[in-house]
Structures are given as structure tokens and as C-alpha cells.
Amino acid sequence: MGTDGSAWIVSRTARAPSNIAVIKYWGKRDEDLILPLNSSISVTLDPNDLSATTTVSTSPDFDADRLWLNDKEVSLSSHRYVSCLKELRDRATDVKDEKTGIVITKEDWKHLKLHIVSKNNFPTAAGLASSAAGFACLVFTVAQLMGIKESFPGELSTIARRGSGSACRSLHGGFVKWEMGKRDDGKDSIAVPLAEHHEWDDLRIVICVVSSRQKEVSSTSGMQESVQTSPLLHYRAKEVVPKRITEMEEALSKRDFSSFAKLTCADSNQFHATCLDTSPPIFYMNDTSRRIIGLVERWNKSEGSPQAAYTFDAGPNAVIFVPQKSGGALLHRLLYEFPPPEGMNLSSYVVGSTELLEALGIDKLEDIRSLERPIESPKRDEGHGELAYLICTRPGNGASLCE
């Protein structure tokens, strides 16, 4: 009860972004603790364009933990939610809410229930790391509500990892490394920042949303099948990834886009080769995904050096990295080969930052129809494009409280 005997509610709201791995994690050495077979490196995306926003409230009037995701109530009975909330309650501290003056003790948190409301501003379960943003936001927001302070660097990331492995990376901004760790208890499997987002300020990102539908094979089940049946996966984790991690860290420290691009494309291709090496094979990419790869590879070959880099997570959607100076040229090629469907507004087809559209000088659909054919591109199919839409963004900050 409040100081005057009235019922009360205390809340916190936070936002956490999605992240895209450029050196992939695929497969776990411990399913319960979600400990990966190999380390990974990711880029955190601008939360204005791809993020989860979560409000967590508590009150003595609440009789159960409840979760609403994108306006629909979702069960909290899954092991991942149960594990995260238990770990957080075990670390809760005495808290005095500044707005209400309510004091909640460490003992109170063992009994108080939580109501969690979370929304994504991008497609869920479509291969754009929505679970990473969601669990990072959940863990960060509850930690703020319960006054949790890390007893060792990266402790919060070990909790977020229990919900979704890549969620640990979304707690930080910019470029992030998830250390695989060696301990059986997972305390050394943490996310650590490599570089802040502003340290590579001219890097731009275009996400080609091929499909916003939920993927047929979830990442969790896909990983389990690959671990059990793919010899390539185990060779990759032991022999290939450690070297690539070192090379990618060097490329990031030097802001070497050419090396960054080559490593990013190669690692994406090998990840999907691992999926094909799984029995039965897993197909996350489709024909449109492969057309996007061809577009980037032709452009890079025609210029004699990497102009852009693509990567695909466990889904058909492409994430393309490009230096700011070449961003307009990338968008030109994408709009030429994948024009908007009939009847779709330009503002609905190209969302997020308008910077690249402005650089290209396009402000209406008619401008797209008159784009000249890039020298290395095949003649445009006069039919409709096959993309749902494009998201233009850049590297961004990690999890943060909202006003």
C-alpha cells in the first residue's frame, strides 16, 4: 500500500534495439544456459528504426505475472521467461520510487507480480532479431524497476542471454562482441562493447524486408538440428570463426570497410551453407534473397572493390552495409531492380531515415520509374518488385530508459 493506505502502481519504460550479427552465432553447447559454440560480433541498429519498447509495472493488486506483446497477451510459462524473471528477482534490491515515494524491499520483490507490455516497431519472428530486442528490453526494464546493479561487468547480459542468445548484444550500442566463454556456469559468456556507434559514423544500413511473415523453422530448432547433423557447423565453430573474430576486430579498429565487407559476406554465406549442411536442410533464404546477393556481388565486381556488404540471419531478409557516400548508389540499384508494388506510397516502401532518398534526389514514385539502369545490372523486369519494403538505418545506441 502507499504511504496513505491507497493502492499503488510503480512502472518503468525502456527501449532496446535489434542487432545484426556480422560474425554469426549458430549452435549451443548448453541449451539451458544458452551458451554458444562460438563467439560472435554484431552491429546494434538505430532504435528509432528497429527496437522494442517495454513498460514493466508492479502493484500489490496484481495477482499474476502477465505479458502483452504487440497488443496480444502471451503466456509467461515458457522456460526462457521463467528463467529470466527468476534471475532478476534473485538480484532485486530495496527501491524507493521517486515519483510516488513508495518503498519496495528486496523481500517484497519475491511476491510482487509484474505486468509487462512490449511492442516492436518492426516485424516479429521474421529473421530481424525481434527476440533479441524483446528480451534485452525486458531484462533491462525489470532491472531498472528492481534497482539491480551488476555485481560484475556483463552480468545483465548473462540474464538476457537466457531469454534469447543474441539479446545480450542488444544491451550495448555500436559494435558488440558476445564472448562464448569457457565456464560451465556461463558467467564468462557475456556481451562486451567493441566500439560505440558514433565511432563509425559514416556507416549506413539498408534492410530489405523480403518477408515479414514468421519463419517456418525457428532459430532454436534450426540450431539444434544443425548441432546434431552438420559436420560443417562444428568445423566452422572450431577452425573458422576464431580467426574471423580476430580479423573483424582489426577491421573495426581501423574502420576498414573493405575487410569488413569481405568478412561479413563470407560469414553470412557460410552460415547458410551450414543450414544447407543440416539434415534435413534448412532454407532460410529464397529467390529474392539470392537476387539481392547477385546485385551486391555484381556491383562490387564492377568497381573492383567492395562497395557494399550483405548479411542474412535466420530468414530471407537482407541487411546491407554501405559507406554513407555510396548509400544513394545502393538505394538506386535496389529501387531499380525492386520497384514498389503498384499502389504503394514511396513513404511506405522506403521507411526509417530519409537520408539516402534525399541523396538520390527521389521524392515521388515517378522518379523510380525513370532511374537509369546501373551498368552492371540486368535490364529491369517491368513486373513488380518482390520486396515488402526497405528500412534505411545506421548503427545506434543500446538499451536505455524512456522518459
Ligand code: DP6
Second form
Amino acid sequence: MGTDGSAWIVSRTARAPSNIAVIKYWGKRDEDLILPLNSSISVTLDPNDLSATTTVSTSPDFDADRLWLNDKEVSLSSHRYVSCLKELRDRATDVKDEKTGIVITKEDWKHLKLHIVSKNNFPTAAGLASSAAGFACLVFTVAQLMGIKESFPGELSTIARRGSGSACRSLHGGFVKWEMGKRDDGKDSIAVPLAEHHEWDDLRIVICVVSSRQKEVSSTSGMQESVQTSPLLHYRAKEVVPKRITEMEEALSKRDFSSFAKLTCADSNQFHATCLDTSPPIFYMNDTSRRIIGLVERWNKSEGSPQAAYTFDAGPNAVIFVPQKSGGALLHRLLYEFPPPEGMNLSSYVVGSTELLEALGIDKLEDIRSLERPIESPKRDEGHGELAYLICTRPGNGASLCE
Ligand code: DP6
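Right, the form predicted alone is done, so what does the form predicted together with this ligand look like?
The complete assembly is shown below, putting the previous chain first.
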């Protein structure tokens, strides 16, 4: 404790990215430990564009664990927070804070309380999965503060997994596999890095944030309903995904965009088919989502090979992968078919990296109106505002300390 008995505070700040699955996790075999029915593979998104930043502080003055998410206090009483914090406290070690010289022992951590302040760098209202980045960041930051060392590879990911299954994949950068594991205690259900983001450097990602009016079924309850009622989900987990995981690993190791694209689209479509096969059926995609699928499918068909790949999670937003050289052409098609809502400026409609706008030679709204019709696109209708905005990003690094 403080050498002169005065109050002190010790903190750490870290950042963790969102991730998007290209082979989807949908369905648990153990609800409490969050063990999945199948392995999954994801791409980590550049934390500069989509991440959570979390500061965790401890002080003898704090009398309870507390959490603030995007400036609003949130209760830590839910089972998921309780189990993550317990698992972390159980692994805390003796630490000496370099800045203050304060020494905190393993024993002290049992009683010391935490204040956790977390913020996303993207609008929460956008309906982009933020729980993955949030839980990964919370677990990573607390582990740094408490000096936790992994006693087996992937141990930290088993804790992030207890917060939200997909969170375990956000600890790593690049391309990540969540091994479903076989054990009942979940020790082998871990995230493993497959390749760093710079190993496949020319991949670009455009996220289409679709305006949505309806409240969606949460992933957690949606997948519970699918496990209980969808025969397709069980067939998928047993017969389809194991083969696709192997094929996706091969596509990634060869940087084979064509196979990557086919697998990504097929797996997204099958995931949404299992949602439709659920009773009552769950609809995450809407008409705009389906128009985006149409745009990509038409383009791929007209070129005779995959130019881009789409994937959708538990909501209507599209995530589109494209090789850098075709990024401008993708943006051309998106802006042609989905011009910005009336009165919106270009920099609010296309956010994140400006690389693709530059490749397309667009720097003002009027340029969008004069875009030529892509050969395979239907005649432009006058509909505006189906997309809220676009985020141009790329694969990126995993969780890291900010100091
Ligand atoms: C469609 O990780 O949000 O995004 O484990 O219940 O917290 P819980 O669910 P969550 O589910 C993510 C489902 C998905 C596919 C994926 O990310 O693999």
C-alpha cells in the first residue's frame, strides 16, 4: 500500500479492436462457459477506425467495482462481468507500479476495487458489434494492471470468451481462429492467430452502416433459439463448418482472394439461413442488406471472378472485403447505387481512411452525381439515404497498451 499511508491510484489504459467473422460462430454447447458448437475465423479491424479504449484504475479509496461505457455508468452485476473479473482476480500477481513506486500484492488484489472507463471510437448507435472490442479490452487492460501472465497459450482469450464469445478473437490482430476445443472446462477453447494483418497487406474493408428502424434480436438469445429449433444449425456445425475452416485457413495462407471471397459469402449466407430456419424465424438482414448482396454478386458475375466479398453479422450492416486495387471500383458502385442522404457532406458519409475515395478521384459531393453507371448496375433510381454512412478500413493489430 502507499508508503506514507496517503491515498493513491494506479491505472492502465489499453485499446482493443472489433473483429468480423468470415466463418461464423453461432450456437453454444455450454452457455455458462461460452463454448461454441463450431470453430470460427475472423478478421481484426483496424483499431484506428473501430476499437474500444479502456482505462482501469484501482485505489484503496474505491469501495466498489464500477464501469462506465461511453460516459454512462453500467451495472457490473451481470454474470458475464462477474465471471471475467473473478477469473482475472484469481490470476493477479504482485506488481510494482513504475510511475508511483506503489507495490500491490497478490493478496491486495482480492480486496482492491476497480473503476473501469471504456469508450468506443465509433458510434454505438450504428449497431456495429461493440461487445467484442469492449470485453477484449476490459480483460486485456485488467490483465496488464494485475500483472497477469498466461500459464498456457490463449489463457487470456478463455477469459475474454466468458464476456462474449466473439471477444476472444479481438485480442489478436490480423486473421484469427477461435478453436472450439473439446474439453468440458473450456481450457482448449481459445483464440489463435493465423496471420498478422501486414502479411496480407492489400486487403481493404468497407463497412456499410445500414439505417435500421427495428430492434434486433441479440446474438446471445438469437443463437439460443437457433440451437433449440434449427436442424440446419446442427448440420452446419457438424458437417459444413469443419471443412470450411480448413479451406479458409488454406485460402488465408495462400492469400487466395477468390477462395476467401467465395467462402466468406457462402458462410454469411448460411448463417442467415440458419436464422431463417429458427422458430420463430429471425431476420437480421433487410432490403438494403439484400441490395448490397445484389451489387456485389452482379459485379462478381460480370467480371467472371470474385471482386469483393460480403458478410453480415446479427444486424443489417454489410462488411465488404476487396483487394486494394479494386477498392476504388467498389466505392464507385456503392456511391452510385447508394448516394448520400440529402444535405449530408462527403466527409460524414465516407469515414475512416480516405484512400479509396482518392483512388476514385472523388473529393466533393458533386463528383458522386457525375459517376458513370457501372456496366452491370441497374439504372440509378433517385432513392437516397438507405445507407447511414460508409467506413473505409482494413485489417489491423490486436489489443495493445496505450502508454
Ligand atoms: C453473428 O459473441 O455477440 O457476430 O457469445 O453470446 O456474447 P455471445 O455472442 P456474440 O456472437 C457473435 C455472433 C456473430 C458471429 C461471429 O462473430 O462469429
